[in-house]
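A single chain comes next, written as structure tokens; it is the form predicted alone.
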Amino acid sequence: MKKSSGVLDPKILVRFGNVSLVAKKIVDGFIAGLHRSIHKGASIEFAEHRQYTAGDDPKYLDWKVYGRTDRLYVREFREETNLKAYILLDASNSMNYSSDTDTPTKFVYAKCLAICLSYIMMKQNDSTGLVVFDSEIKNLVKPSSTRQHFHFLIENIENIETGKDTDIGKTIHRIANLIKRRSLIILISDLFDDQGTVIKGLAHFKHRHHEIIVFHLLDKAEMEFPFEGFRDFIDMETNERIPVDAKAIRNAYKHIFGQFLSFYQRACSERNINYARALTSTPFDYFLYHFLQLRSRKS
């Protein structure tokens, strides 16, 4: 894997806080010359009609079809149908955790990753949408590949704040019912929810023939549990305070957490779901490199 440069260090986010600026530098500095197009071949060949929805470009309206049916339809072309992607961004309160002042929260890291992926796809004229959720869908932006849409998408991502507790599984089911056309689904989450319910939600996407990439974000302390002595641990989603002897429970915690990680890795593999895990202290190019490798293998 290509060695990380300073601009890819997550500490840049903590130091400067401008998510979109950092994301642009990451992409501009890393993907040049690395990412071959995932398109099967650019074309303006007519592909199909679909019913007009608010926000579609009026220049693609087919007035002949309107004259016959009294309904508005837009024409789609091959270059517009090569890839439609939805980024599913977990905005539950557990994503707001960071164990270190030099490390961004999982949510800030996730937002930067979402902008990076959007920027990559925009440069390739791919259509990108966004769904933000906690225990419900907070925001849904339909895919488009225009520059104006990209700026609208980035503005949405930058302004998102974490919300309530999470219900990933049920919310994913709702999202799957909303996305009718075959798409690339990119889930960015810490996956802190009932594991079986989450996997059932992802399986719903597979049933609808979507391709899925899961980016599993974690803080280093969540994996290593480096705490000492008697401490009060607070559930970030319920605010429940639990006093524990950290040293006494460390081995049991790490065993349970290891099972949690193994379950997701195994369950995704069994369902042909692309799964990538990284810590928020990991350089961003890990995610980008993994994503690009996945895409190139599918080309």
Given for the second form:
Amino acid sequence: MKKSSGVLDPKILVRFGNVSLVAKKIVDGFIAGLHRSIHKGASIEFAEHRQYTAGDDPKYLDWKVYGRTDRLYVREFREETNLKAYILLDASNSMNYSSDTDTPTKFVYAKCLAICLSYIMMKQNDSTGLVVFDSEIKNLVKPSSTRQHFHFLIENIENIETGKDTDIGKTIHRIANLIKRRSLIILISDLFDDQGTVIKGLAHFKHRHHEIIVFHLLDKAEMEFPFEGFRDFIDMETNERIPVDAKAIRNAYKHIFGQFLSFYQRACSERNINYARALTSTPFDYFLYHFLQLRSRKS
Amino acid sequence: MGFLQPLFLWGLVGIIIPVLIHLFSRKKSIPYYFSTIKFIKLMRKRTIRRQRLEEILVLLLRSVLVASLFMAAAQPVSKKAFLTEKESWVVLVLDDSASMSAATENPWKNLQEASEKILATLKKGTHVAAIFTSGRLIPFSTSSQQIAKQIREGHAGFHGQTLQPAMEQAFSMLEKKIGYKKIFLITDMQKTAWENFSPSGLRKVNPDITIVDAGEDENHINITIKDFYPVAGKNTYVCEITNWSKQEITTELKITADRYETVKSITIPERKTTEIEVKIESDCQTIKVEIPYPDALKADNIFYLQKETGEQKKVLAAGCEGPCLSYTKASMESAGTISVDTKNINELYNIVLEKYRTILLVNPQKLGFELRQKIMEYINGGGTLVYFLGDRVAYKDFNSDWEAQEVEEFFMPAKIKGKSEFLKPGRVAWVATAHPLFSEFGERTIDFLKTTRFNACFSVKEVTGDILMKLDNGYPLLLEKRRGKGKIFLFTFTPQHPWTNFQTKPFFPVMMTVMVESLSGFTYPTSVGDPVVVKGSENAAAVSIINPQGEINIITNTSKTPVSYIPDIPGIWTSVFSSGKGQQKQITAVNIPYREGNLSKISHGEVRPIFRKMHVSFINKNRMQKIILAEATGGQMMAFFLEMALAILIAELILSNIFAFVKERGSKNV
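Requested next: the structure of the form predicted in complex with its partner chain (the form predicted alone having been shown above).
Below, the chain from earlier opens the complete complex, with every other chain and molecule after it.
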């Protein structure tokens, strides 16, 4: 994999503004596929032979094999395009944070990521849907694999604004109830909510046999807490203020934040949920490449 | 507990300063929008608690720091803390020498102030005595107020600083006392007083010694008339003036000789002694020399000189009994103005030489060490020695005796080699006719001496004096040398047959008389505090001692003569001997000791070794009050507060570092 080109750098995204264009550029560069279908049936790509059983469609019988072996076998093909994917995009106010002007906000990064993923899906003929939420579901686009749908999706994503505070756990439960068919759920969020509720929500999806990918978006400053002196920290969601000597609490903060991260990592791993942490300062292509590589190895 | 400076207690109001700073300088925080504060909230309670603790601790430390400084400045006194022993004996040794009356900063006033403060801080019942260096003594008393009163009424004298006897007296007073023993020596730290200072009895008593420096700094302007003495001709005098200051001084020199007055303008370079020659065209009894300059010490700007008023000039003759001594004695007494006391050499040990104008040593045997010392002191102090060499003088002894004691230069005018006997009698070929000894005869001197024969004389070597007479064969006959304030005349022969026939010539008695009369016409003045011995007529019924201020002290018991008294102020002192035949007056000029004029101070580092391992502390004049207080309160109270302030400063420094370290690490337990 080539290293991040200039265009794919998040800094460029900040300057460039057009998220979908950047996403297209990213995906065109390297895409190979986000997933393999677990459904086998008639399609282009041959998968294997299977002994004929009663009820099988006789059109899939392989007569050449019957001629050679005097046994009935049917041909099976790998199906590639019948996946439904939902991108769950956290549009809470905390996502609007960026520690410096050269780094995109988490929300911009999330939108870019969402478009990249939609583009990949479209390329694979998968149906992609979108759920935008904060403390409630703000927007729901049902999945489809058509090109018009893709453009509609992109337009939707580009026009989303951040809203109120988050309630991920509750919203996930509601979304889980809405999605009946087995799908791929992609959650893009900073997960700044009650950890237990969030995990319970994700478990709900798992319970309904959905495959889940969690993109945990974070700003570098949230992890490293590089602030100095006395600061009056104002919560972007609640507007609550808290004056504190930043230097004095830095290490303790990092410690607690580390616990927060490791909780998600462990909880996801235990529940067979794909968990990927992305820093907004990491180039998109670099992040996506590594994520997809890891995923393909697992599959 | 009391306070010497209670006004400083108002400073305790200053405690509110750190509180106000604490209240008004709360750290302003910068607002910052952050994605979530839920993690900060988790730890904030502990952090706030720690920050508050830190602030309160710093506030507390600063308040105590301010309080400690003002408490120290208020100078707390705890009388209980001083002298915990049941019996305490304190001796104040007070320097009341002339230098203590230096005008610019008034050391005497400092001394009085220091004494009062010391006495005020003493525990009730402490035995206190005071010894003045002039010799005055206030015996042990438990009434420190009484002693303070006496010190308050006292004044600095004019005598020299006599620290050693005063300290020794203090040691002897404390020697048999049981309990706590303490000596406060209050002095101006004049350097000259500490030269050869080695008091005995220190070890036996082992007291605590505190030396209070009441003297002024050394940036004063001061000049001293070191000496005033006649030279060469009858009417010429030399005034030696020392400028101790660091700057050149131009002033006037006012000379009053009885009714005759003259003023001379003088310039004395800094830190130098200048000799000013003065001619006084008047026969006078007393001379007063004065520099009317407004300098630090006035008393040393005046010098008195008096002409000897006794009817007869006293000469002491000693040596080998024989014709030589009798010729010389007869020669001197021939004019009737000189009386000669003849003594055996051994008798000289017990005689006060200073009362004689001239000492005549004729062919003496070997002199002992002590006698030589005594003679040297006499000459240095202004006496005249006339020394005739003779058969009894061994040249080796002469050369070694007078050399051993003089490091820089041989004491006599020349060393001698041995007796030289001439085949052909020598004749006087050269005489220093300008010398006052021969000035009465002038150019005719050699004519007078033409008939004189010299068959033998001592040859000399390493001549350091002046040759006044010389033979035609080159041998010097008479040499002169000035030592200190006095003179030595060394004759290389004995005036008797077969050495010479000089004694038979009329020139000889004249020369001897002139030698005594004209060269030492003035008695060297004495110093304040030194005993003055006056001898009048044996049958005097009473002696009146009149001091320069006209106060009369009559001594009726004159069975013991000579009469002695100790002058306590400078000026002309008069002794009047009253008898049935009438009155006989003698005057004595008294000056303050020359060394008193030098106000140079000794450093603490130089004084400390004198007391070796003794506990000696010093109190500087500028910090007198504080340190006397520290001394008087056992060095505890003020030092305690100052140390506390220092400890707080250090504590705050350490704490701020610890806080910084904790912040840096960010405790995981937060």
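In this text, rigid core is short for the largest set of C-alphas that superpose within 1.5 Å between two forms. Predicted model only: the values in this text are computed from it and were never measured. Residue numbers count along the first chain shown, from 1.
- Annotation for Q259: C-alpha shift under 2 angstroms between the two forms, rigid core superposed.
- Put the two forms on the same core and the Cα of P243 is off by less than 2 Å between the two forms.
- D70 shows a C-alpha shift of 2 Å or greater between the two forms [criterion: core-superposed Cα displacement of 2 Å].
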